[in-house]
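A single chain, nothing else alongside it, follows as structure tokens in the form predicted alone.
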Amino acid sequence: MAQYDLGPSTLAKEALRDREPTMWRYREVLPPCEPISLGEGFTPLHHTPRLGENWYVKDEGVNPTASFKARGMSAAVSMAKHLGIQTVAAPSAGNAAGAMSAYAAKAGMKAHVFMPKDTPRAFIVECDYAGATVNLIDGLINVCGAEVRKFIDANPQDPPIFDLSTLKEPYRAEGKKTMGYELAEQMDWTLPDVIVYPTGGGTGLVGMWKAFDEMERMGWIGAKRPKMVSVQAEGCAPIATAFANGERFADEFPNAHTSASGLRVPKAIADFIMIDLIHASGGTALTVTDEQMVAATREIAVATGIFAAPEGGATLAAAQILRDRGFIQPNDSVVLFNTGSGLKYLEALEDH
């Protein structure tokens, strides 16, 4: 991961007051390059008392390309451009492909995306319209990742095609960590008691945990951390299964299936990092069914006006389970992360 020489003199919190409302307001702790930006970040944090007294929804669905993936791809494509890369490629369950295509287009770079054949249509059209070459693969995202590597090996060029797969380079996590910076800033530098996050590849959790460490080193926050909760679909739950079994590494989940395409990641590279941070925070990992997450997606819309992706619905379903179990206490401040817009998942939502 990218590292910075941080201390109290790196960046004063007061300096943020007059900066642009994008993730690049934290540029001292982001890659040293000219930003390729579409205005990503600084998404709203909504207080949602109809869901829970001290509950909030961080709505990443209002990002450019309608998901939190815009953050990671802005940072990664910016640094790739800085380093002279002209062509990028990545496997994706949907949102990452759309984000990479958009930022590559802004940068004047070529993009090749590899997605499962049953990826929701909105993602495929989005990539195509941004000028990316779309490859639909008979298999899940791990199979798409193998196809990316084959494609790069079969098409040598100078400079080489660069693989922007999750955690194959350090900068996507750098963009996603800004969710942690924003959360602290929006909550007046007091972190919530519980963060509930839908987990596929896991860079959102990993990035925010890194952000909390960096903020402490700069003197912005203390040592207290939120309980980090990883939510997965019952039909694809490698992290939740490993956590429940007391294991640090997660096996590939067999016959992975869920209507929340962003959660359909049967093997996550960051498995041990996620499991370590969940333990360190006193958090937990759990699953919800597709029916529960879709019902919760509707509940979020009715109670808040936010049209969440099914992944966002999964966080509410999980939080309600944890409240019933006593893991979430009545006075806890709880932040649910909606990672994308429901507008991209119309087929999945209509099927339930």
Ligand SMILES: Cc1ncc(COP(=O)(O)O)c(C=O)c1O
Contents of the next structure:
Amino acid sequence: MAQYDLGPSTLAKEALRDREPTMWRYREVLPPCEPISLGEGFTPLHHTPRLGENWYVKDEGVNPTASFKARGMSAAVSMAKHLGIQTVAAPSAGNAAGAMSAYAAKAGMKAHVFMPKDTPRAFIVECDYAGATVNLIDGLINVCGAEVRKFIDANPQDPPIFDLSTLKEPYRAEGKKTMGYELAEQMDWTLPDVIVYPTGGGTGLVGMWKAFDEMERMGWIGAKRPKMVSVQAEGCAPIATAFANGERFADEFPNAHTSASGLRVPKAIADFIMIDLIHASGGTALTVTDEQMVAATREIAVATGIFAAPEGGATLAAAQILRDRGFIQPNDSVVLFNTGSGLKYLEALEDH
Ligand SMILES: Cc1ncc(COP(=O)(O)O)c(C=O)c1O
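The form predicted together with the named molecule is what I need now, so please give it after the form predicted alone.
Okay, now the whole complex, with that chain kicking things off.
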């Protein structure tokens, strides 16, 4: 992962006051390049007392392309452009493909996306409109990843096609980590007691954990960390299963299925990084059913006005389970990450 020479003089918190409300406000701790930006980041942190007294929703659905994936792709495409790359390719469950296509369009680069053929329509149409070549694959994101590698091998170019697969390059996690920076800034340089995050490939969790360490090294926050909670779908739960079995590496999850397409990641290369950080934080990993996440998505909409992605709904369902178990205490400050917008998931959400 990317390392910076960090200390108290890298960036003063006070310098942020006059900066633009995007993730690039933290540019000293981001890849050194000219940003390709659509205004990503600095998303609202809503206090949502009707969900829980001291509970908040960080609404990533208002990002460009309607998910937190905009952050990673803004960083990665900016750096690719900086390095002279002309073509990018990535496998995706949907949101990353939409984001990559949009940022590649803005950068004047060519994008090739590889998605499962039953990916929700909105993602496919979005990529197509941004000029990407859309490849629909008979298999899940890991099969799509293998297709990307075959495609790059079969199409040697100078400069080569840049593989933007999750955590195969260092820049996407750098963009995602800005969620951790923002949370601290929006909570007046404290961190919540608990963060609940819907987990697929894991860059959200891994990126935020890195941000907390970086902020501590710059003297912005102390040593206290939130309990990091990973939520997965019952139909695709490699991390939650490995965690429950006391293992550090996760087996590929068989017959992976869930209508929260972002959580349909049967095998994550960052499994051990996620499991280590969940343990180090005193957190946990758990699953919810598709029915629970869709019901919770409606509950979020009714109680807060936010039309969340089902992945966001999963965080509320999980937090309620953890409150019932006593893992979340009545006074705990809890941040639920709504990672995307419900508008892209109408097939999964209508008629419920
Ligand atoms: C809306 C949404 N939430 C969560 C995730 C999972 O994120 P990560 O792969 O960073 O764990 C995804 C991934 O596609 C997603 O699209």
